[in-house]
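Shown here is one chain on its own, the form predicted alone, set out as structure tokens.
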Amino acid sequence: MKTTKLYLGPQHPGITGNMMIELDVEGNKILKSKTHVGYLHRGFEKLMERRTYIQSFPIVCRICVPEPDVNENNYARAVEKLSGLEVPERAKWIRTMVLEMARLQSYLLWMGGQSGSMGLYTMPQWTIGDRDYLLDRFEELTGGRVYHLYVWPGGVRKDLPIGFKTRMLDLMDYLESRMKDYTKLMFENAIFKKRAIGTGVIPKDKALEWGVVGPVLRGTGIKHDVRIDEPYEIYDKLEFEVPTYEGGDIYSRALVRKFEFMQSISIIRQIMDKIPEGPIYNRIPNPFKWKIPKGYTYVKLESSRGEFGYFMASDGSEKLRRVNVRGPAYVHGISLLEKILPGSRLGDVSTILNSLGVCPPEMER
């Protein structure tokens, strides 16, 4: 039979972002891949390093634009290790609360798209509007709805508003309600079990070698949350668990994110319950004459896909001398991406890649 070569993407409804996947295909079965990067935004890491800390700051949101606020949370993280800079209690519990909401409109985002990149359209018009009204929370805390800028060295830029609270677990008891109408629609729905188990499967033995990370490691059952494993922010003082399913494939990784979508609700209501008054932010130097002291770090932290990693090392000037960032995505949409798909069906590339949770940019940092 012949070979024929296509290519999905850049434009195309079924890649995760401007991306381009590069098959040899017979007839409908996939033979060999391979991700092409580069179309979307570039050269983060080289940007920072010729800019002042605060001056890079703006940069790093964009460096996955469905989860900003990981990139903020991390860079902030990182600059205070290097400097020295504590941060107020009541600011931990605040960024954690952030750190929870980005992962449920990241989940919300996530379960429109893989349903959608199997022909169920209703899916995404829920999760996409229900998604609106975690923006709106956003919007009210920050000021932006999808870029927020709010996690500083030193902590967040402003308090909660008056009677964010209530609203606050007023969402979080509407969210939780909309999750019986999304298992009926999308995680009991015949067709999407069908098409995803089974489908896109990652061997158990193989997935540390490979450096799967996330949901995606968790649904091969292997246990491994930062966290739980290495807490940062104030997750130590919260109860939750991390979910494995033993299938690796689709429909395990699905399963996870439903029980952590429930499960960050339920983090959000402990905050909301326990969180301590006092400041919430603890005034840097002059932000454009501010030196960090030489040295290097790395930080990092569990966001919807799985752990994110910062590495940072200062100079001693005002500007960093290098940054390198660590996201899910590297692996999973390149040398994963490459390994599972051979062997598959052409119409199921858009589900696989949807069901790894990867982001172009932070492939081509």
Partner chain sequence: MDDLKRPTLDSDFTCDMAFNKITKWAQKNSLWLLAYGTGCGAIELSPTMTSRYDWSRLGIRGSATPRQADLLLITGYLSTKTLKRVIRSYEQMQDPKYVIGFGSCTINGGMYYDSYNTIKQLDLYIPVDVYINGCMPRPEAVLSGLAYLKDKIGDKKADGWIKYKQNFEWYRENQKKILKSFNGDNMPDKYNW
Second form
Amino acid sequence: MKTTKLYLGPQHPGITGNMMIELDVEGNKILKSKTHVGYLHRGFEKLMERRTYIQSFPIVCRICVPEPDVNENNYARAVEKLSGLEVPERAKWIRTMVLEMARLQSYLLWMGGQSGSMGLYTMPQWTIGDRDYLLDRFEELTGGRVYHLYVWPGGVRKDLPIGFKTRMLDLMDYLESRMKDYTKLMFENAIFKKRAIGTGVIPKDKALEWGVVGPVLRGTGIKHDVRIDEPYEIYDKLEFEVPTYEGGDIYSRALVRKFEFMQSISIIRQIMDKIPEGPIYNRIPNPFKWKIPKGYTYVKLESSRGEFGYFMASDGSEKLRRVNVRGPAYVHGISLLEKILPGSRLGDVSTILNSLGVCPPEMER
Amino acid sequence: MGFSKLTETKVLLKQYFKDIISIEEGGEQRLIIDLQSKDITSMINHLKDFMDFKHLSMISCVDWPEENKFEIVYILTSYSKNIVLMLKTKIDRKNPKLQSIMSLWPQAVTYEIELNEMFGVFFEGNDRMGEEFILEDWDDIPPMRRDFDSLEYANKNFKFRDERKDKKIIREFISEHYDEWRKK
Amino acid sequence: MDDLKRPTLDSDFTCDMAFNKITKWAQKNSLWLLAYGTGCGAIELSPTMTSRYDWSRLGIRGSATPRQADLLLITGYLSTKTLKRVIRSYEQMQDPKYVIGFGSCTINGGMYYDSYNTIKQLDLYIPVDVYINGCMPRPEAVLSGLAYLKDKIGDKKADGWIKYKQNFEWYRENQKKILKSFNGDNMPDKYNW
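Can you give me the structure for the form predicted together with its partner chain, which would complement the form predicted alone we have just seen?
The complete assembly is shown below, putting the previous chain first.
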């Protein structure tokens, strides 16, 4: 049969952002794939070298759009680690809550995208509508819907508003009740199961070597989670389970995410229950003259798509020497995708992309 | 828990590699190792095969123009030991060359192409060097180098919007009238 | 429907004008948007198109190919690599076509004023009918921008595409200043660069 070269993207409704995949197809079957990135490159790492540590904050959250809090938290912890700044206890609890809220909204977005890519168009209408209730809580807490600029070196910017706790717990009850509907419509749907089981399989013995992280790794049956391996903030004081499912296909990844969605709800309930009183931030020195001692650090956390790391080098001046962002999509979207796409069908490309959580802005920054 | 394994790894590495320039602890579960550039491949090989550092987190590069060096940093993670290693090596800035590690990890190719494009570091053994990865039609020096001035380039190549015709500074205008508008 | 007034006898009624009015009415109430998330603003489009804000109320929906689209939303900063694709997508669209610049970075570069890879002023390269400012604009702002564009189409003031045709040389010159490989070597014969 004749081999055709097909360019999927950058303008294509099935692609998860502004990127392009160059495919060699034979009929419906993919023979070879190559990812092209760079459509969203802004040179963040260069721009941050030109700014002081605090001036870098507004741009740091723009590195990954669906999940900006992860970047803020990572950057803040890297700066704290280098400068030796302490964080008050209450701020750590609030930060953990913000991270879990970010995980919830990211999973709601993923549910919409994943089922939308299979033609189940009711799901996005429901989940993205429900995600907006979470954004409302974000807005109440931070003042912004998408970009929050909330986590700050030395703590968080503002305390919880009055009555936030009850509204948050109400929302958690609502989301938990909605999960039943989502399960019926998506996870137990015959179309979803037929298309998801056995598609986009990552072999278990190769997963670690290929650099797979996060829910995708746990979907192959290997249990690694930064929250447990290297507890940051207050994850060592909370009770939660990390699920694993065997199979390595789209369906097992979906089940991992479904389980984690419920775990996040439970974590937020625990935080609301146990959060201590106290100050929420330690003052930093004058930000224009704040010099941070020379050093190197690598901080990481578990985002909704896997290990999100920041490497930072400072040279003892007011501006940082170098920061490098390691997003999970950097590996998932380029080298992993090039490995698992060959052999699958053309119609499955979009579903595989969604299940890996490919987010172009963090690949090229 | 993490501490004992950290010390153990440190001692083991010191025994195995006599040429290590320095090895220090950088906080909990972090080891920072300085190496000579010729040892880097054998060190990574050893770490991956015998010491269970199976996960490559990142390859990065720091530019030190005042010393005329590029510093390449490999960040490796061991899940079983729960340790993150930062392997650093300095190479000459004039002729930056290093051995590629693409045979060990397939994802290393991407990192190496990016460093090649953004800093001009050449990785021997990687057959995709010189490929356009992120930038398109770039004709200046590699943009992440310290001596490349981003604002100067932007001023030269892009046209900014003219300022307001009435020369009004809108921030001051808003702050003057803020209370007045609030009452309405 | 209110805008479609029956022409009275004493007005300078012509067949052409009535036809014009009907087409304008149809155009403004069925805007199809090209599904191209060019920047980070695309994240606020999904709430705008789904149940809470629901832009289908305004007759807007996404379309997969530029050939069927009327409206191009530039969602945020444009890197030079994307600018090339945006221009090609824009030129593939059928007349009449409209462009909305979405977010502060399309107006004057926004927070990427010193970036080496993003353009600072969108209307130098393609004509923009409506700008929505903010980083990022809320869904309410997006809806209000779209409603404003509809009014503009109804008043026949959304004439960016005519401007692009009339000042084609000027636009092309600006584009070529940034996109260095647009010298005609890698383009099809009929394509005019």
